[in-house]
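Presented as structure tokens, the chain that follows is alone, the form predicted alone.
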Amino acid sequence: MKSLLAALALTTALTAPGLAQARSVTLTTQMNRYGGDGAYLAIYVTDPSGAYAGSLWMAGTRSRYYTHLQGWYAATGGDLAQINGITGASVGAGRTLEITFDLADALFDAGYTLHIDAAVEDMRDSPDEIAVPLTTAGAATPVSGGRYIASFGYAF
């Protein structure tokens, strides 16, 4: 229950502290044909310090394969309660991932980045795939992955 409780507060805080300042916000993911399994990602956020503030998804259900999501996993030392109710698949080559969901405003043009790792069974870990600022300015800017992502934006 204590563990359910801290999610629920953290889940609170990264959608929308306030309650009255959220906007709807769609993140979309296009993956390289890389030519293997479907990717792990893990989407989270880190404060202007670096340091872990909350995940936003989790895309693969295979909680053996989580370590391989290097900034995640120690982030968050692979506590499986970040993620409680936040997972879909994994996430194949040359599909697309769009997920939308409510941010607090407050994220905003405040230092937060959201990152995401990727990794894919039998290949290599991509930590930190993509790191971008998360900005009013940068809202419906792709910016290109490093090995399995091809693109990533966001959008209000």
Contents of the next structure:
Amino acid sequence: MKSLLAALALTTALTAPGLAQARSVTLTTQMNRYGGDGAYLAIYVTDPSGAYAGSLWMAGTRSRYYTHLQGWYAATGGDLAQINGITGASVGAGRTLEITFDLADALFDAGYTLHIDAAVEDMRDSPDEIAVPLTTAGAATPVSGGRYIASFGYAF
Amino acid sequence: MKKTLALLVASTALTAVLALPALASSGEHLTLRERVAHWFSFFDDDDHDEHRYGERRRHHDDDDDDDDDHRGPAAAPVGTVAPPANGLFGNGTPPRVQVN
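Take the protein just shown as the form predicted alone and give its structure as the form predicted in complex with the partner chain.
Let us now look at the entire complex, which starts with that chain.
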């Protein structure tokens, strides 16, 4: 019984800090009706100095197209290890992509910027179509895209 | 020799008799040249995206990425492994994704 309690206390102690330092965030990306095939989207974050910090999501599974996601590719060299476990299908025109993550609290109000590169087969690439600072206040304000993305927002 | 030649002529004639109705019915509004091309296309099992009779066979890629055998290396899809340990994710919980 004592060992069970000790194990419970230990797991709680190990889990609690993780829960306290993360928050559930939903990214919503509404695509324009651009009249083409499914869009590839690379969603990634840069740190306050503008250096690549990591990837959050890759929409589109064919690695040979990743060169068209120019900002992401320049930062990663197309390293698939950056997007293992966070890769899904490309997103069709007019559709809405919703992704919910448990993101580190340290990303918000600390100078980090979320970027989205977009590309569509046989159409013009759109690097950095979205670039928004990650702030608590910014969660309430969707931003407009340019070529393929109608709007993007994040909510807690 | 004459017997072989006769057999050859007979088989060619038989083939022509069988093929002509098929050619004639293979397209009401096609020219003879197009009908011949159409008939020979039965022997072409290539599946390239190409123009046929002025109608382009488009390859639609609307969020379906499973139809290509020549994809090369691919990242692990969501849910099959934990997200990368890049410090962005609070824990190892995989993202939940939905497309509407």
